[in-house]
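Heads up, the chain below is alone and in the form predicted alone; it's given as structure tokens.
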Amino acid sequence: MSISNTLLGLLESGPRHGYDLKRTFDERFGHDRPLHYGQVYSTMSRLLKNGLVEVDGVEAGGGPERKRYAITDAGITDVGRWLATPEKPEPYLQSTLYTKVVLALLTGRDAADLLDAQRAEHLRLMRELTRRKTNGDLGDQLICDHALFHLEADLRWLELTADRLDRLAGEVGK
């Protein structure tokens, strides 16, 4: 995820302080990985330097001065370009799971046990995500659906690999 573009997109609705940006980001996108304040302020500093945001005001308070940031026309253009650019699909051609299966076979370990343990871990996470989805708002439901679909694809691969394990062992042993 592009933190810079996400923060810029949040600024399109109006100027905000760094604290407000962090809070909104965490509420909308950071359930599993909230931003650190340092990351917000270093990103805003970089966006300011690149002319994508400007300081819209400074307020004195009990602590350090609070800058309020506003998006510039260049920032709006940057967000528009980012939103219009499709994300590159991740084909997972260098799968860690595949590597572990082959190494298990090469080292005489039980690859079927490895696949069973991985299947159990996927199912555990799927149950957790399903609970979260059931109790969550629409944003949680969509995020959890995305993750669940990927996990389902992994489970299909685990089953397919288990069915072909003897054949793979023969090819690996050559």
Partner chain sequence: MTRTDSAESTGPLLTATRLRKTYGPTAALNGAEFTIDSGEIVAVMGPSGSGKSTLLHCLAGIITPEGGTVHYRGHELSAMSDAQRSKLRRGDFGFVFQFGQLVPELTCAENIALPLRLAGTNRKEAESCALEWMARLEVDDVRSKRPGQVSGGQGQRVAVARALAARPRVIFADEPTGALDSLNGERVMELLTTAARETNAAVVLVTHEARVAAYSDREVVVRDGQARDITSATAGIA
Contents of the next structure:
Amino acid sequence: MSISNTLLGLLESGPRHGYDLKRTFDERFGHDRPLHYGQVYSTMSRLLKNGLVEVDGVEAGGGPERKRYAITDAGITDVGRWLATPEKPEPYLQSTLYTKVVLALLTGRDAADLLDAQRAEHLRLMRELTRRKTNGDLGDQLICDHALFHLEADLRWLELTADRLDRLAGEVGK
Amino acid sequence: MILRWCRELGMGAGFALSGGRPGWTRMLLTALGVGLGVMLLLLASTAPTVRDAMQDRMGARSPVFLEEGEEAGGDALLASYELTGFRGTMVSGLLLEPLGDPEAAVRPPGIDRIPTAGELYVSPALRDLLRSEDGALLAERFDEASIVGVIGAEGLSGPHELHFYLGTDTLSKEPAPSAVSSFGEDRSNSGMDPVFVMLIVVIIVVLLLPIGVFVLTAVRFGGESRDRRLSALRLMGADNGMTRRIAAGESLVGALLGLLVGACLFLVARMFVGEVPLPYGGVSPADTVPAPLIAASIVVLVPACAVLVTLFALRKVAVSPLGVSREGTDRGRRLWWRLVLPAVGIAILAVLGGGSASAADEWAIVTGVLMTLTGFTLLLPWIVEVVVARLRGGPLSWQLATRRLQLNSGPAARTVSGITIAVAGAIALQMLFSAVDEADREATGQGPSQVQLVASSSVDSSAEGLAFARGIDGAEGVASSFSILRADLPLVGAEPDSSGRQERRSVVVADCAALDKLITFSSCADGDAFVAGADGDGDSFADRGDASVVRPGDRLDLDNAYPGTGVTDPRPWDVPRVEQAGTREFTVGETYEGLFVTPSAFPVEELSDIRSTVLITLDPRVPDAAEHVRNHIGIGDPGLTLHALSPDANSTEMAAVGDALRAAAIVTMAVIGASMVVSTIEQLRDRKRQLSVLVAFGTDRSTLGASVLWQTAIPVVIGLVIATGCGLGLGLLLLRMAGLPVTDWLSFVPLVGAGLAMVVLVTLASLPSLWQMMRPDGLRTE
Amino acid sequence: MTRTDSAESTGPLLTATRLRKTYGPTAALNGAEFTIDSGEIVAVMGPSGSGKSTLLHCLAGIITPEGGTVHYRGHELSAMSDAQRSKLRRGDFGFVFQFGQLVPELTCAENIALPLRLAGTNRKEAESCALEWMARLEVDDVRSKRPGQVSGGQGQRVAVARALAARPRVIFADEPTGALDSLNGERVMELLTTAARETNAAVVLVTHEARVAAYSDREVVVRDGQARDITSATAGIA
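Since the structure above is the form predicted alone, I would like to see how the form predicted together with its partner chain looks, so please show that one next.
Full complex below, order starting with the chain above.
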């Protein structure tokens, strides 16, 4: 996720102070990983340099966090371009799990146990997310669902692999 | 416990009533089905009441004649039965003449006074007939009488009876007038012809069995959705007993509603019962009251049967929380026990066939017929299953139908079994019927060839007798006539019996042409005498009194007036040499056996008590020739009788019963057809989704329509084939028992035709709902 | 309504040992083990045809296994009569299936009242209780509609209300969201688990969807007719 594009997008609804930007970002998108102030300022200075934002005003009391930023027309165009560009779907072709399973088979370890352990771990996380979702607002729900669907996809892969372990063992053993 | 049961039955009833629109439709159909059955049962239950009422009224109007020598009271009147016919319908009446004060005289029920000479009281039906154009010819017979009143219903057997009371003043001039002291005699059940009893019994069985089957089918409407419901209940913790009781409660509601509907239908049908032309004057609505005991048992048994049938039907069904499974679906139906019942039934009838049917055997016959018919009904599902399992190939519609039937042919077979009983019974009865009819026809046909009417009158002299004969000979409609005089002569030298009666011998005087109608001989010339009916020593006549054989040399007294009616003046006459002649069977009227003489061989003019008989052949060119002859003879002469020998006039009642039987069988089929429409629609509704899928595949209407046709036709055709076989077999057994030959092998044709017509009608009636089910919105799930 | 009360209520609520059940040549269950405590929600997962539903049916006493035992509060189910097991289903167990468990002839409210009425509660009381449950599951607007007239989600919620109405100790849910889209399915799961936790009812939840299983406390996987407790297996590794 691009922090600069996100912060720029947040500014489009109106000028904000740096600390204000950080708080809004954390509320909406931060969840697990809140932004550092440093990240905010370095991003802002880069955006200033590129002419995508401008300093709208400075509050008395000094300090870099007192600057108020506003988006420029070029910035608005940039946000629009970013939103319109589809994200590249992840191909997920380099899977650690697959590697682990093949290695387990090659070394004569129990791949099914590995898969079950992974499955339990996935489900544990899913339970946690489900709990959070149940207690959270719509934003929480959407974010958790995103994660849940991905985890579910992994889980399906785990199930499918577990069902085809014998065949895989045969092919690996050749 | 009882309370619990009641609550569960009540819950079932609640389900039945809260089923929403489809539930209500099903409930109403069940109620209608049961109701139709109940109506027919209730109508049948009125039979004893109707018969009793009829017999009571017939008894109440029977005149009680005074015994010979008994003193007539002041209220006595003279009466004489008068029977005439009109185009095959019997017209009965009584000639009345008061002995003293007409006001004081006894009178039959239904009239408010004794008609004076020339006055006529008629039944409403007779009044209508006499006034109508059709009855003009009959009205001529009553020409001199004026209708002064109508006989009330209390004096008639039924609303259509043709009955009259004619006032007269000629009865007192008769040589032996019969006085009546009162009206009303106890007519207890007279012994009935066993064949007739058998007919009635078989008719009742044949008509009631399909109704029973039908009622039982009706309470099982909607079985499939009920199964789903029960299984849901099981999941929620209803145990087996509860489930059964809830199901029983459901069908109980249907049956109770059916009783109500049936009672209403009965009340409606009762209003129109007077309009139905039934034999014996019809039935009046007032008489159509169910016999209390039978009605009570209908009220109790129909719901009880509904509950029992439901429980029985569930017996083979395992209702588990996950669904309903039927036992024996993969095992197939067993044959052996289905064979037991018809085999025993046939055995009973076959064993009975040896002897003649006696009263004690009636129950055995009923049992045999019942077991045979119900036995074949039990056999039907097995046969349908076996036949259907072997069907394959054919066009798509045929394939759809046969596969569906292979999946579950039970409901189809059950519905058809009602038809099978009705048709098989009707075929058997029809065979029995036409044989009885034919036997009667042959019996009458054996009378003097071409003789259609026999008129006879008591006369005082041979001259009077010849005048009577001449009068008839000239009447309109008579082609030819043969005059016969007959008298009973006392045997001289024989001792009078204990009651003072002299032994008598019958002498018939006629010319050779007339004698030829009565006896068979090799040659005849005037002056010959014959004896017929004797077998040499005369033993066969031992109990025939006056008709006993006469031998040459016997001395008869020409003074044949009965003692007490005149002065005795013995004039002996010796029986001359006689030829032996053969008798002709002559079932209607008098028995012609004894001495037959040509006119010149016998001084007939010396006799005083003679029966003058005229054998009449009718002129086929004159329409209503017989009616003209009857008009010529008229009514009002008590000594005069007229018998019709023509078969058509004689067999109308039989024909009426036969028609009624066929009609009843067809009505039964129609009712069953209606129930087949219901079950077909029911089944279509259950398969709504599958139908929509078939339509979505692009199956066209005609294919689905044809598959519905096959689905109805296959079981019905199998049922009809079995019914024909079973009916013919049963008919043969019954005929063997009655000792009659088979006369009508094709009796099954109209009934089988009606069955096939029904298949088409059922299909046509189911098509609209099929089209409706085929709309693509059926694909939507709940 | 009487519950099968007994002194053994301290042990696990429902246990199954070495269950065996075959359908023709295929073994649906082959030595499956299972246990659930009061108030616990256990997901039973596994590929289709693995015997998940058969396990549930055995646990609920709907079908009798050919081998092994099922104990409910210390009583062996297969030793009970049909009437006793029916009584158990009436009072102690509740059921939510994928579809088809509602009586189509009855209104939704009447459907919910049905188990109470089967247990002998009078109609008024049963229906007012049903209305309470409908309100809790947010379907009180369809109370007088028939199952055929409501949406799939509403129907399943009615089914959940019906399963809960008799306050059972165990709810057996077999693919309760199988016929629903994910949004409706999750709402049903949320309502089901919340209500179950509030009434301290155990839930045996058969599903093939991980996201549905995520509403459980614990997961059991049925594979080749055998049930494995994945959660405790991980605990063993860790």
